[in-house]
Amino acid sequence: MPTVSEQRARERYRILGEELAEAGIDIDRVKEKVKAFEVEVPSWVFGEFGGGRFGDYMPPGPARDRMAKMRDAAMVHKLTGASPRVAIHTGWDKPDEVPFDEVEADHFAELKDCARELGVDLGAVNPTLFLTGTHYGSLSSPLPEVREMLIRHCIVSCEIADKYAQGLVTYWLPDGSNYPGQRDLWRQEKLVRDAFREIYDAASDNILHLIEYKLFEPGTYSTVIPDAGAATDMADAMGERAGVLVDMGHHPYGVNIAQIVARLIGTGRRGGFHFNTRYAADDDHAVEPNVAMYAIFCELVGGGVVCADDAARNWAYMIDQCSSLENRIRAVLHSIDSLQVSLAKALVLDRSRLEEARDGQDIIPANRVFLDAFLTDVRPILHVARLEKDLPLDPVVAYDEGGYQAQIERERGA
């Protein structure tokens, strides 16, 4: 028998479907779309990493070791439905009693069992870069003893990738420098090319590379891999294998981020985005259903990058943030809903009257025909979509009514 919050969820799509209908809009077709998406969540938000401004400070019950990070990920993925995969980090994903530079692939057979068992699977291989003895750089370092053993570590998380994981490796590197003269800054990035033409060369023909770029820091005065067109420099000269990875909190304001993936789909390159939210310029917020969020799904939409009817057009979709404040699980659980939120609004935009509009060069028509559909409701798709998965309507009220919060603060300790 449905609950009174079920048959209000399928009253309120039955009337949403009615209006999207006149537009020529199919809420079926949208449903479907936003019951099929796919995004990553990160191992080490559930961890003990973090701090801040606050020093030591963890939200109750972290993860104490890599299984029980699988275990955490695993409940999200049993309220949301639509985190199958966890993206892991090779440094800190190793079994703890096994030295960093000594980390082979089949330290991760142990993980992926776990991960398995508990209904998900290990998703993008990270590198880990920024680890004690990298703050002369990574791949750029001057020291060759530390650029060989991370160029190293690099070809072992590829083989993580191909024999345990979805041959996807995501790159972020720490270089940089803080003070001009510090470093010969061609010559740094030719280091680094030079290292991912080696990575590249090691590595199965099954892995996907994306490179990620970030404007600013740990460097103060330079940053290797600063903005887009350098990651896709070097993704271009790295291989066909070798794409774009966009962060959210990566740019300074004003940066149309929208902009930079409609580049980049328009110009086929493979990429991936990693989404959380800009208030610290990085990667510390939850996602939040806001009009940033909206307009660049609506790209990812429109180029036919997300819900593809071809999955292999499919961008790679991952949550990168890891505040110190807020309870983890809750606020990944919260991105998650909140990336359904601005999926199904992109599919409900009415794209013939936006065609309209900008053939006519009516500028404010247009704007008002890209906010009308920001501005729908659209829960009820996601309501519906999550009653026929068997998943609960709210994925975070679950998560506070279901009791695994004080379980894991009982086993783990406050």
Contents of the next structure:
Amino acid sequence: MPTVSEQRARERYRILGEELAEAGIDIDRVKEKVKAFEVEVPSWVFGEFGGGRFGDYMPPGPARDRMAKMRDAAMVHKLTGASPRVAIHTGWDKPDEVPFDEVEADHFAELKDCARELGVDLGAVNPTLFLTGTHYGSLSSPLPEVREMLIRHCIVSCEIADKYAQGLVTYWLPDGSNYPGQRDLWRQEKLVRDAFREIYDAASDNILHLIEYKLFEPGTYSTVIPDAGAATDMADAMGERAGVLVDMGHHPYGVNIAQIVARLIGTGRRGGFHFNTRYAADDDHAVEPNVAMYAIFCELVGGGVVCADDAARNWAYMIDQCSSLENRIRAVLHSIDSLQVSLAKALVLDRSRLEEARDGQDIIPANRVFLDAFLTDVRPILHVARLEKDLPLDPVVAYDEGGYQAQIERERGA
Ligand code: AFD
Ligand code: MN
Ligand code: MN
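Follow the form predicted alone with the form predicted together with alpha-D-allopyranose, if you could.
Starting with the chain above, the whole complex follows.
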């Protein structure tokens, strides 16, 4: 993509501003909201993992330890100004020398200090419920010693979130069954519900608990939290400070995720997002500003849960992508850029014209008004927002030119 000069960016911004003003949209206000948007990056995307059909391929320069993950995350925030917090995994980001079942909250004090020194902070805390011993399940395990250990692991995760992070805990369970008949499906779900209740009662009132759902894992006949309905019902049962975490890649093909978002907002549920682009089954791909993501941001903006004046209304926004082949830092920068594009598009939607078309049952005009904003090149808004925050116009280009990748490959080995 040709690099944009500062002068051209400002000229395009001026022209776009005049066009938007005709629809009563204040481009400066849109720009300020884009500047305010924040999304967490996942610590795990920077780490050492390969897999899939590429065997153990590892993109060069992966973070070899939890502090290096913070360093990579800090580089992303330095280039985007939009990702000041890092989502962590209790089991993956604990000190190497501490056994999984002996982790305590204070084992994350050093990671917190490291993050803060680098200009970022710890964000959502994910209990790690899918490591060794969870082949028969985690919070629904039929093995009491496994289930009790992981309930305690979740309670410690809440303590980490309370003492060293933002008070947000997000739960994803690998639990399910591979064959009909393998598990009593309601008894399995009841074990999870009871565990969530026990965790909730043990956790401080500062904690927001977000329950993630997922229809499938390779080879599963059932998953214990398969869809938004189940997650919503389980969050309601858990308590008022519980909500639903929507992960793009966790839906059957063609599911209308914007509609799920509209319902969660409309019914006043707390919510959060794991952003990625799903082409196939799961959530491995970087975000692209496609029409599905735009439609979701139209619901988030219309529902007042993104860049809200009352920050308490905002949902929790995180990227969850596990790029197995491409350079991960570039992939995360691309995701953040794509999310900002999608937000800006949703902010330039001419809602009054849309309502007129809706009121008149004018189907195609309503669709065309909706698409007008999607088809608007909003990058001048991002460019001027970045200029005003003293950020590079294109974070991916800036990364490639900055030399950090060569440095970490030298330090960490390719
Ligand atoms: C896997 C799961 C889920 C979870 C993530 C991080 O599918 O999305 O949020 O790992 O734990 O992608
Ligand atoms: Mn996820
Ligand atoms: Mn996933």
